[in-house]
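Here we start with a single chain on its own, the form predicted on its own, put down as structure tokens.
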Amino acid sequence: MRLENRTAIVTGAASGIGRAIAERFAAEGAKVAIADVAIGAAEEAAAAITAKGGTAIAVAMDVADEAAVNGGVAQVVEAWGRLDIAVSNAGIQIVHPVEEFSFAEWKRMLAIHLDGAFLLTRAAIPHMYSQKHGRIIYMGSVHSKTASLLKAPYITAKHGLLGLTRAVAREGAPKGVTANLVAPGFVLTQLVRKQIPEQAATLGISEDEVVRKVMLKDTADGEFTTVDDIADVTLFFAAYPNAALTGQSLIASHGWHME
């Protein structure tokens, strides 16, 4: 039971990667808020938890809506009285050349990705300072690191996100708060699955030419990265129990790329 007495937020929750590190972190003893626009989604899940034994609630957040984010804190430190992780994992995708990207996308994409992850950020480190603890955790991807096609916005955000855990890093240690990145490969999620017809499309090649020479070409072992990958990585992040790996990120690719 390493989250044992801790208490976490985490966005996206509802589904994906969020649901897994959701459930993983109430098996290890966290009480959860399922934080999700999609809220009958998102109490499903807390339901699920709860029916498993853990604690876990839902809040409705728009993570791009600043009073949305602010409130859904809000709510979890009067609920529960702290706020010990926040694991900042709302994202969407769209896929166009970037001659192709209107400039409300590009906005919605930075909005969701980056404006997301500042706004939860703000909201939640003051009381991490208060109690003098708190673990910060980016869902990056390995496109904080590198870039592919069709992607700009959701590089730019995702490089931005490294940036963000770095900065928040250094301000956080004196107070006893650490940041991090967990940067995944494909994941075979819902996200994922819609990009598989989209990128055949653009490219004019075949869904699975997609799978095996876009999106599989580059990894060590031809398998996509799992939730469960995910969730265990941030898992190791929350619990870590000191701050010598603060501002570090971490790829869970399956080789895909490596540094």
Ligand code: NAD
The other form holds:
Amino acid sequence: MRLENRTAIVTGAASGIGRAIAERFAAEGAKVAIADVAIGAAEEAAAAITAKGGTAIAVAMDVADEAAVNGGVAQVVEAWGRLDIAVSNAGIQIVHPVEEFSFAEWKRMLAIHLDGAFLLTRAAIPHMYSQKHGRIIYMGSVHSKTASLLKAPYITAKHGLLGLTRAVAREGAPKGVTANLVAPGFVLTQLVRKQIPEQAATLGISEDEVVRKVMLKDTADGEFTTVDDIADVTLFFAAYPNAALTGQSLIASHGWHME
Ligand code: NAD
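I would like to compare: after the form predicted on its own, may I see the structure of the form predicted in complex with the named molecule?
Complete assembly follows, chain above in first position.
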């Protein structure tokens, strides 16, 4: 059990990558808060962990809402007395050519991905400082490192998270807090399934071509990354014992992006 006596909050943990991370953390002994706007699905995810003998609660949270993030983190600390791990994972995707994005769509993307990461960090880090232990993990993307078509605000936000990772890593290390970023390639979650027909329509190609010629074309083996792969990498950062690993980003993308 690599996370015994640890508590964690994972945003966007009602489904996809976040849910797999929450399940992995719970299997490693952590108490896990499933924070999500989709409260019904979050409750279901927490119940599934509890049914397997783990400890989990659902927390209603829109990560772009300052009061909701502060309230959710306070709820976790009240329930368990400490907060060791915060995973900023909640995210959405909107795809258009840059000139077709409305200003409202642009701001919504940055609010969820960047404001959400800042708000979670700011709410969690004082508790981590007082314990002299904390692990903050941001869900970046291969799009933290490179660009592809139709995703200007997402790419901008995911690059921005690298800056936040490094800033928090500098400030946090003397007080026992590390900050790292996980950069997945394409993972077949609802977020990606939704893009396949959208990209097919925008690019005028078939859905199969979107998968083979757009999403996976630069991977070394033509494979999707899985939610379990990303849970493994996130656990690695969460359980790492010291700040030898801080301010880092780890790409798990079947070789799509190499550096
Ligand atoms: P998903 O759609 O399966 O899960 C996202 C979760 O976030 C959902 O449960 C949703 O309800 C929640 N959410 C959305 N907006 C929210 C908000 N404002 N406040 C709180 N919760 C909110 O998507 P996923 O693929 O698991 O994505 C999770 C993270 O991984 C995102 O940050 C995404 O950008 C990143 N990512 C995904 C992929 C991929 O290929 N799927 C690749 C790289 C990075």
